[in-house]
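Only one chain is given next, in structure tokens, and it is the form predicted on its own.
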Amino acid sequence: MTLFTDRLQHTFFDQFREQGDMHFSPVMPSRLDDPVIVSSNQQLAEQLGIDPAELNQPEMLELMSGNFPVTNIKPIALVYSGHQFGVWAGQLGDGRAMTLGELPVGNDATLWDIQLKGAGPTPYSRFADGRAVLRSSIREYLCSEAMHGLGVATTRALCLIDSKTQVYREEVEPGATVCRVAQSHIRFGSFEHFHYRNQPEAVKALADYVIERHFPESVNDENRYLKMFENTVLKTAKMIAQWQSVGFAHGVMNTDNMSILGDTLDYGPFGFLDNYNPDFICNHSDTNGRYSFKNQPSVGLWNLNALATSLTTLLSNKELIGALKQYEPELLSQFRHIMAGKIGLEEYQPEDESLINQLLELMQTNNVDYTIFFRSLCEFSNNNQTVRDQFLDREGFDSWAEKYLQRLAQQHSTDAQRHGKMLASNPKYILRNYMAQAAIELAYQGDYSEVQLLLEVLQSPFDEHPQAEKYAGLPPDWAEAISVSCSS
């Protein structure tokens, strides 16, 4: 077998098999027919420490599409719950994704989890066939290093296998394998399902794992699990405002998918904001909105309460809420800077809270695309104004760009040097629901040549690529029919 078999760990299989197996199950997966590899992920390869040539061998192929029986590896599923659209709904767990084991990267051995998911059912998958299929293999694997790329904190992907295998969704469709690659699949939901249960020492033994794990300067100290609780509230108040920054909206933000390190973790029913709408709601199953793009940090703080009832064994009521409250100050704080160096400048100032939001509100009023815009503003000066006509209401743009021009006046750069900066903080390319299902499609006809131009774009989406100069502009009329739901 491969170098990266044989490098990986099995620490959380180990230190909770003690327990009795209650954080997880023993799992074997159900392999793929006729597998081939749709993309690899040299990038991340090489970050990992791993060969890129590695991933297109026969054994890697036969690993990656679930065939592992002569191996070493033992792979498990985690057990969890959470609450799906703000009801609990009881224990859940992996149902269609399989951890393989814990890769050490670098010098000081940092271990990443690496999953295989869409390989069979497991004890969580509810009477489901544990699949995943091309379509949203496809999302899924573009999607994390589109996010990567854009600087957000992310779980990523590493390879998808296409096959033969025939899965039952609304019709039938090519089953697919993708090896999800993260800092941690311990979620909000882990916590949950112990603390519901009435199973306080498992919460305590998951806190600690994390702890250790991650935190490991904390291990002796009597404050630990208030600092990692504090961490949580502090990575997931700046991821959500990355993710609004970017336009990017989650789709589906139950506590079972909110990751304890703050990555965005399970793309679904993803999508990124064409014109600027507050009101954008991605996934066509969320009938109410709860999850909507405008509602996205305030779910982010309902969650986290959610979390700090499941901790209530752990922490105090003082302490949970003392950490609570760092999360509005951070995540503000995280969205005025980005937003502040999008539009170019050096600093933030209180006073440009209203420079940005009236912005953002012509935008809206005028259903301004948001990347492109953006993108435009970079070439922005007293003698280029040319993005004003992006906008209907010429003299609201206008009267918005003399407060402008006079708030970069007070700066100490030149328009040369602005440029530069801006261009580095916004994409000229994001992953668009007409992008990914133009890949989706030529992919069912067995060219996989669009997902492997999109990966590369959408990993240096800040810089020009001639190849893709089609993705840059507005999306097509049709774009708008695409609709994405919880089974995407």
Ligand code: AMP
Contents of the next structure:
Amino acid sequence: MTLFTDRLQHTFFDQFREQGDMHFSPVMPSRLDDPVIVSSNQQLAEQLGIDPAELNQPEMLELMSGNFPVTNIKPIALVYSGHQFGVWAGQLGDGRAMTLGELPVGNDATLWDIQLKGAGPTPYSRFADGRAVLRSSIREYLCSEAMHGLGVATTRALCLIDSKTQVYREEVEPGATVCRVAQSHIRFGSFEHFHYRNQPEAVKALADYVIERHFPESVNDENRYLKMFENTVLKTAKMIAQWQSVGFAHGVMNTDNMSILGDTLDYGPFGFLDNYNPDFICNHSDTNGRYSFKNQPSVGLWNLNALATSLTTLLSNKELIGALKQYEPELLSQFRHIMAGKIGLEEYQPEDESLINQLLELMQTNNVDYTIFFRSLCEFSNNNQTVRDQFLDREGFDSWAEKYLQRLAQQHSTDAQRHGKMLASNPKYILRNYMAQAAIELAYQGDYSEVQLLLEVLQSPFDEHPQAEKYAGLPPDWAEAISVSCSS
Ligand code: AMP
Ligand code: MG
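Switch over from the form predicted on its own to the form predicted in complex with the ligand, please.
Below is the entire complex, every chain and molecule, led by the chain shown above.
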């Protein structure tokens, strides 16, 4: 059987081959011991035009676990730098990820990077082992698909492999690989890398590559660099508005984890809100709360500023500032639009801001579960106990509900129409830490069924899944003891 990898192109490799190791390093994966497939993503396979049966072929297991036969594949690790927790960190790079090539998909042959994460050291591994543990690989695999299911721009994951390779973290853990799929793995930090090395020609070459591959219609446009940057600004604003609306905290919003296309990238110590708490810090290592839930919008702008600085050889300050100024209005407009939809409003009106803010404040002071509340609100009509009972301050809720009902009365939709739309805007399932943890613990015993179940549920989180009803309620008490950090 010919593998989909036979269709891979190597445009990045070909474009930058001449510049030696300035942009990337050719690498070879190191194999995992006794690999087994934990899960393969049939839905994504189909979207990529890969025969889903192919994913279960022995050759595919070999390939995805880093056991490379001699093939036409030219794996590369990309170099990048970045600001980590607000501090310039210098060179980083793909320390444990290798791009195998780009897969042309669909009639217009859009290229998707196929990447292997956890397949051993690269020249950018510094003192680390190039491995990824099963625990964090399950989290990345499930969360990228959960975010896609929620409609948030994100990298995807094609398959997940477990193994007997021992990886040393705080304790010994099984090594794993995830096949990550994305339209781009170029990060803000990729541009910063060359800017801070005083290599403006390399900044330009990278921008030219991004434009040629992702915005071919702009190749001859004299404003092409500005268009590229504006696109990053607007897509990042939209992505972060979506994060805020689904209650997602990324945890490590360093500039090396920000995609030039505005996709959610590099899932580590992320977390979804349980109770609505703007001060939520999901990353145990983030002691100062730089990347707390409420800080994400401003960090997004901080990161875009860092990207702007690295584009100063291509764009004037006036152009850069003009583009950056679009960030806040775009984020606010996207957020308001999404939140209005979540509470069943046909369109956002300026007065709705206080309605939404009052609700969020009430939810915060009453420790109301973010996801469960909005899902229950879909069934709301006058005097609904299930919704009201989530608030200790019943009077506070009643006075909000009164304004809400008045606002709904201004619309001409029926309750049934509103309910239907709201169900498609308020997920029943999100990936809470304890759910990933339950799947991880079973996987340690060789039982991968929960990973598969969660994958299917999270890929369509707005639908009912009777077999996963246990995951639609409040998290259990033991969930509070789970701590996630940068160690992965
Ligand atoms: P992250 O916090 O996962 O975004 O990683 C930050 C940097 O550390 C990136 O350059 C990674 O490639 C690198 N890195 C993280 N873990 C490892 C590892 N186990 N081996 C090699 N490099 C790693
Ligand atoms: Mg990273």
